[in-house]
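Only one chain is given next, in structure tokens, and it is the form predicted on its own.
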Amino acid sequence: MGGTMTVEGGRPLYGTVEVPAAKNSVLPLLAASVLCSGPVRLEQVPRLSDVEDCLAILRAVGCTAVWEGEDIQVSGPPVWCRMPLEETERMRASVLFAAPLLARLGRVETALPGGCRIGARPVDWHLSALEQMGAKVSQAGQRLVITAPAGLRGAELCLPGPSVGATETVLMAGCAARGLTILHGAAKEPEIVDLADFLNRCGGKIDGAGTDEIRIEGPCVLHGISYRPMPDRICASTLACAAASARGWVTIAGCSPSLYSPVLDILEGAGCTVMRGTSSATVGRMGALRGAGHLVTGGYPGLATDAAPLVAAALLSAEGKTWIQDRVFEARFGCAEGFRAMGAAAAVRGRTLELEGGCPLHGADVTARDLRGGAALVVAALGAAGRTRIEGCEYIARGYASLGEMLSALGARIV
């Protein structure tokens, strides 16, 4: 995907859309793959820009990473300390390979992580569980300097927050570390289960993956796989609310609608039809949508961050106010500029979104300015009467393989 995308909305779709692996468990399992003896294979795995950028990183501290057809096969211990700058810098996933390298050399050098500018999303959370299990922390420079020339160590934890990314640190680190590691206060997404799964298959002694306390046996001994990742419930959720706005009748397979239920339930509650089968969800819209009055975003199995945007582009133009509030991020919501280019009454107060609904929506010039926005300004530009021009599309590039590609087989027209 380039830069840019133009959209002619107006065109309903129709047909069946497979949804890819999730990004958000392949990131985390090309890092655990540091820790594996032998070499791991994951399968059908979608060429993102920040897997690409994983696969950077794990060729610059020494391993093999290479693509095979569509499959990723990583292999060869990490035999340098020190993580690329411009790869680690540009993508905030890079924290998670900070652990497993770790483990195997006793020091990283890494940066601070970028990612798209939704708000601030400090390591601190990560660090600190490295520090209580043996680890040092200091800066050079641009630099983090972590050591743990001893090895790490067993220890109980208990996070601030349910954050994902220091729920998977801990689970990486846990397996390396000599003796009980205890984590209260973890994140339970999906993703998670899916990254103690793999560890679990490669040799992993992990309890309570999916709940709020997990506890690791250490040291793993741990070898390579071969191993598909999750579905991506956030891609399935664009393809839902990609139904919403340009109406039609859309089945999303291969993603059960339990991973992304409250999206599919803010939808038919909004006037959309949606039937869930075992392994598919279908969502079809031929008449006005309501507002979905006021929605809060949450730690699974909740609203996800990632799907506010997307909902909100799905509601732009139905009868009735939304409010959405995003708990997460503070900035969640830059998608507001490019709404109400398009016509919307789209205000951000604070981290809620406000949208007064009733507003039809017309094509204009937008940019793009994080991943997900990017995707929700690609999803209200399919209900918008006219061209819409969406500059930034590097940053949808991130989290989408072809999106394009997947709406225009579904009836969009889309270049």
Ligand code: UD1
The other form holds:
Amino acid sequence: MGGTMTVEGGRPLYGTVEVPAAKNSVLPLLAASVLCSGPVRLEQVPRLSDVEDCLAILRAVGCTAVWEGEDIQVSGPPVWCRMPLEETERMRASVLFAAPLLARLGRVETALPGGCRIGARPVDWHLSALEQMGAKVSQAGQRLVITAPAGLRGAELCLPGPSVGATETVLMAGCAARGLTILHGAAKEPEIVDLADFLNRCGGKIDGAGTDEIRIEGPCVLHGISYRPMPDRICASTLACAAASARGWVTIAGCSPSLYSPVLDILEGAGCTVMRGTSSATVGRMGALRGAGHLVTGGYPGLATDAAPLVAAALLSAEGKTWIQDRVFEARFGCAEGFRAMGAAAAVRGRTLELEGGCPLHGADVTARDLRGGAALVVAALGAAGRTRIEGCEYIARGYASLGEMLSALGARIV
Ligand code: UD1
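Go ahead and give the structure of the form predicted together with the ligand, now that the form predicted on its own is out.
To see the whole picture, the full complex is given below, headed by that same chain.
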């Protein structure tokens, strides 16, 4: 879906849509597969550009990583420690390959990762955790060189903040390290639990994933398995917000509503009808919506930072104000400019997006500046009268394999 997308807004959405596997699970699982001595098969993976970048990293270090239908098969030990600069710099999640490659090869040469421009997003907590487990980190030009010739050792660690990625780095490093690793201040996101479940099924000994204290007994001999990653709760949130923006009646299947209940609760409070099943939710909107007042993002089970622009997009024309403060990233609301071009009263003050509400939306030419902000422009465009042209859709392709097709199947007119 690179390039441009055109949305004819004002058409309600009806039908059922299946939620694909979570990007934020698949990426760490692909990194973790480097730790396994036998082949790993990930089932039903969406073809996202971030996934293709991970496969390119795996191949560049000597692993075999291939699509087999909708599944991905990864095999072979890594042989080269140098990660490819282009993919590594393009995607922040490339930092997740550092710990497993270091564990297998004793050395990894990576780069400072980039990714969406939604804030500073340093990787210092990943590096400091690895250092506390016996690694040495140095910088050579554009490259970060991490070595642990004598292997990693278990340690008692405390993260300065609940970082999802740094928690995943410690999970992977801890499986390879000699002795017990105890991580205090871990992030509690469901994707971390999914990674721990995967590693445990491969032979790992991880306890406490999903709480803020995780214990890992290493070293573990990990074998390969076939694994189905958890559903994408941010994609489910996107579809729920799309129904709220466009109006209509949409069933979001294959994802437990408990995984994104803050989003469903906000939409329900704003005037949508929400019906929750065990593994599906139905979101209906007929009449006008109300502003949601003051909202803040936070770690799980709070409102996910990735869902914040999507919720905003659904509430742009609601009656009454909404404020959304993002506590995780400092530049989350780059989509506000596009919202304004569509007629919304949307202002960013510090980390808070302020929506006046009450403004009918119209089509406009807008530009996606990051993944979730780009998807939020699509969500807003569904509820806007007339045609919206969205440039920069390569950002959207990083996290949605077929957003246009999914929405078209529900009745949206998207090219
Ligand atoms: C993951 C998700 C991303 C989501 C984010 C927060 C993946 C692939 N991506 O990103 O979609 O938006 O969680 O839920 O799972 N921090 C540091 N130093 C570090 C690491 C983090 O200062 O070494 C800070 C970051 O700048 C940020 C906060 O910690 O302010 C949280 O970031 P983190 O949870 O690490 O995000 P990611 O794992 O990169």
